[in-house]
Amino acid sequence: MTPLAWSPRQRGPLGLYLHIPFCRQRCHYCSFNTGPYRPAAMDRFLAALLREIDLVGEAEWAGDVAIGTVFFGGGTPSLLEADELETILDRLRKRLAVAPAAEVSVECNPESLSRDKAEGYRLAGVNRLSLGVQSLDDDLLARLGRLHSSQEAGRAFEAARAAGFDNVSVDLMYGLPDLDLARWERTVREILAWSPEHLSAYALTLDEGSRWAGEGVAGLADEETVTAQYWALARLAREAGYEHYEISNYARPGFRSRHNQVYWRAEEYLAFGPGACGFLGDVRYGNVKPVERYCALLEAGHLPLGSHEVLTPAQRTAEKVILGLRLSDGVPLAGLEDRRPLIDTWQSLGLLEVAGDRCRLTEAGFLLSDSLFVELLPAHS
């Protein structure tokens, strides 16, 4: 047996991520670690996942830490039946100290979420759902490779509400092929009319490993269109009372994603499942990606670790600054004193603002954040 060798630096709440690797169909833009859903493969995976939880629970430090957030990502976690998800959460509670008030989130695809399943999830201890809508345009949904319609997306949101969920997030994508500004604004207005507690919106990227990255896709939006859609979203969300608290995320007061803030604040988190990545102490680690290999290692009594990296103090500092600037809270100005000329330039361009001893990116800075972070890297690497 091989308990996790690295120990967390903190004894406060850790985040915990579980990767459910199966999908009924892979979306054309997706580059995540996923595989085709088959009941037999799911059964074997679940047995392996429970074994991984057991092994990590044998670490010397496991009884000394609390779990503050649990996030089921994928893949399509909502392929899990309620009793399967309950079994996972029960094992986590048995092996690790999951805080009574922990945020427990599950990513759900609309076509695989019914009221009965949502009720089962809530009774198992889930208190937050993240609904992968992406678009309310049926032609675009089909083009993306999604399996749901706009009507099914609305029904899934209603099912979550009927099941008693008062913390529901919706995911959208902009910059999609042939998506004009008017259609995007109609989608945003309709989603905001649902009144979700949280909204995530990401610009399309063609990442290596996705079908569209390999084969190409016609009708991609130009930079001007993507920029206009970003500003329209920011304006409409603000008018509806949402806080733009992270580059791609908006929330009603009190409903920021607690789990994702673990990442953005460079805090520590455990990871379970094939391809899942964790961070403990100064070590970033990742599990093996192939589901077959993941299961075989655990069946042999070994943790499925595939890689790890020990971060230097300089790398830790750089990550804290760059990740912190993703948040509207910003970062301490003292951490950027060595880049004062750069900070002054950004401030003069309206990309950053300084308030007291902290600095933060503006809405315009959020939009250009990728290029701004590249400018920061030479001093923090």
Second form
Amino acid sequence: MTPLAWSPRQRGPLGLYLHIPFCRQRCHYCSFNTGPYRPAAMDRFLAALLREIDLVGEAEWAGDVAIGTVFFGGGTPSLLEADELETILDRLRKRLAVAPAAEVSVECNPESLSRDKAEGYRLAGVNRLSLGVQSLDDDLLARLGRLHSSQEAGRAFEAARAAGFDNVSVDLMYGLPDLDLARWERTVREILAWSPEHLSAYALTLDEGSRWAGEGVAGLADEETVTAQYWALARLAREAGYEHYEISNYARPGFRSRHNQVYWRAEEYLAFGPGACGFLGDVRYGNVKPVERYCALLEAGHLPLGSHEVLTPAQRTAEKVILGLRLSDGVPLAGLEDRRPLIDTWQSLGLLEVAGDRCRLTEAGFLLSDSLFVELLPAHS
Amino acid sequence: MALSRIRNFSIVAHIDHGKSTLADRLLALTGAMDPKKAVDQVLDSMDLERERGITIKQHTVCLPYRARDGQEYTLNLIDTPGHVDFSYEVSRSLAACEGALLIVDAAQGVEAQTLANFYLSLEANLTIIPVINKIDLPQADVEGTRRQIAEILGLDADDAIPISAKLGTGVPEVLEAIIHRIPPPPGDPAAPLKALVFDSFYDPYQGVVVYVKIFDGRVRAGMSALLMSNGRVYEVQQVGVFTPEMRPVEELSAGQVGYLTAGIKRVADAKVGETITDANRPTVVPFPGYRDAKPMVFAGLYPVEDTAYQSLRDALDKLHLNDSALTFESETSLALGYGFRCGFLGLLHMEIVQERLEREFGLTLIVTSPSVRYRVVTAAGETVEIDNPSKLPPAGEIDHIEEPLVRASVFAPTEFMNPIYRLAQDKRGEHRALEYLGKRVHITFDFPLSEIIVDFYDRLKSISKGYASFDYDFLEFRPSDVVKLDILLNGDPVDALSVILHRDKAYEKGKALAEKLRAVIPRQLFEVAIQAAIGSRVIARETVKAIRKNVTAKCYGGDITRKRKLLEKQKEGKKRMKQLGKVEVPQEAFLSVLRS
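For comparison with the form predicted alone, please write out the form predicted in complex with its partner chain.
Full assembly next; the chain just shown is listed first.
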């Protein structure tokens, strides 16, 4: 089984995710698939990545189905030099039908984003940067294991602007150890004053595989505090003219992340890089995670598929609803007829709104969304 | 086979005194089983029995034995269960025997069930051979045990055979004693067939396999067998003996113990105590029948998933095929929907049934708090029996309520007397008699049955470091100041959580129960108020706060599968939840009524 055997179901543009699996230092809360940055490992990885693009490019449909969004995630994609990134993008354009107006995003860490690099990225075709700021408290940044200071974060944002980026997103984290509500509100206000087009804010979770999950961490916020921080952000962002368009995402009108919406709308996307996940036809798949294994497979001429699962129609339908409800656009009511009592309950609790032929979670509903999603999953799965 | 060469006997003992070990030893010694192939304690074949180290379902095995006199004998060992809940099962196997080996642990001495089994054996007119086991233990006191056998049981101490079933010491003497002391079965092979059904089990291929003791006549395949209590006639398909596997034989004749199959579809059609005779040449007087096993403890069994009601009925039907002491009738609970009110011999029996239903039939069950059967005398002078708290008439219509009392024997070393009396007091026990037996005491109490069904035995064991033993018999119904304690969730009473209990205990129990429920009911989208009430008076209140946040912030890099799997795991956990109104209550909540 390889992605080559699975054809996209949709005719519209696909998303495309590339995973850059290296970091200079692993953040203490991070459980993602990333390892220490070594130039030689990066070189080997880049060669393998190009090989992967070539192989997928051999798919029958490769030339016909447009790629609407490209997202460089990681890891730390901004470890890539501009020419390296250009090589990857060029190869993508050569092998796949990347749409001329595609959204091309790169996740950047402030300490590795200079104005020159940002300009190089833009010239290579990148039109959106996502800056991993996380916090504006230097002591907290140090505790998180980040390598930048708040000042560097500001400078990186300015560098992006100076390089001509008019679509910049900022990543923040709340519910951090010893982060009180006042400090959080100050952070949000300051970030909003930068006027980014997009803002993602994630509550800290201690996922298995992270240092904090393993060692424990002192001063964790209680549920009340995390909830209060969620509401403070929601209020301040609204006042500043942002739309709360997804559970953890805010955007000024016209600047929602097109790539992330591919996920939430249960649309299809290709995956490149170790551990990257894709969705094609009825198949959700993931590449092998270890970089070494990923490279070795490609060097031997094989696609690095690690796992896949074929969704049943019921799973597919359920996913569509569950993912769609993460968005403020919500989902069509059609197809939820048999869940009416559940919807009525959620509506009566102010967690869900029905408007016309659609229903959507309220901001209060976002906070409890997993409780609803569990109910909406098909029983037999 | 000549009657003079047959011996039918049982082994009776207090739990852990070594009954199964001796049985295995006898099997090995007589060659009924290849010792190399012997699985420890073969007679305890049901998984659950093995896990819990007790015998629930009795087994029978036929042992060929060449005695020291050079003659070949057939020894039929009829195994009996060894737990306080199952003494009725003991009585029905004893009726098929002429003798019993009464085992007493040389380190423990006579215990409560030693005595109970001794009386059952006497009632069945059996020849009793006292056997002192575990003489190999350093703490064994053979002479002290002999004295107890003489003083407490009134048997001739010199008749007791000291053995170590574990090592095999003395076991050959036991075999010889069986031959010489237990009389051969009476009976006339030439008379019309008269066979007693003393147990049965359901086999999916052969139908009901009936355990029989032949008192007169002979039975063989092809005969027309008449079941005298219901007049049904069956053609006998197979007769045989247990070796311990089922081994077909040509015929079973007077004095022998074995099995027959006759295409009988339900165990209920060949009840224990039934008389089987030859339809063409019937015997005149049937057996009087055994006493029916009376369930003492009642609880509601409900499937967590409503759709499993029929599966639960089928499963109960199947269990009932092999367990006639289990009773069940359908009932409805406002909270739990359709289920069954089941009767059990005791709490262990209940747990075993529940475990078998879950394990062997894949059901997920909610078991409501066990209750005894109360007698309610109404203001109108009528008497109603209530085994379900939710069926209790309103207080205004009740004149008084009577609860069942039991007479209980407790055996323990004297040093544990004080804690035992304290426990008895806590359990509303009334002291009846005290007897010193050397370093041990035999205390008789009357207890309300409701007080001893749940945790009495466990607590007794724990306060006496495991040394106390306990047995009881139903005594009488007696008026008592009992009340119904209700649990309300967000103002709605949950019938399945109601309990009947003594007024003096209601406050404490209500408080404990509300606290326990607060701990086991997960937080929901709204606040859940838990109240314990007697009538309209609330005696305890707890609150489960509303959940504030349950959200996956991020599905990194489009890894939707991982997120869905996490949600599916949560959903799996919710399968054991029951929706009561809008409140989701986990299965454990119902158990907490039992444990708090």
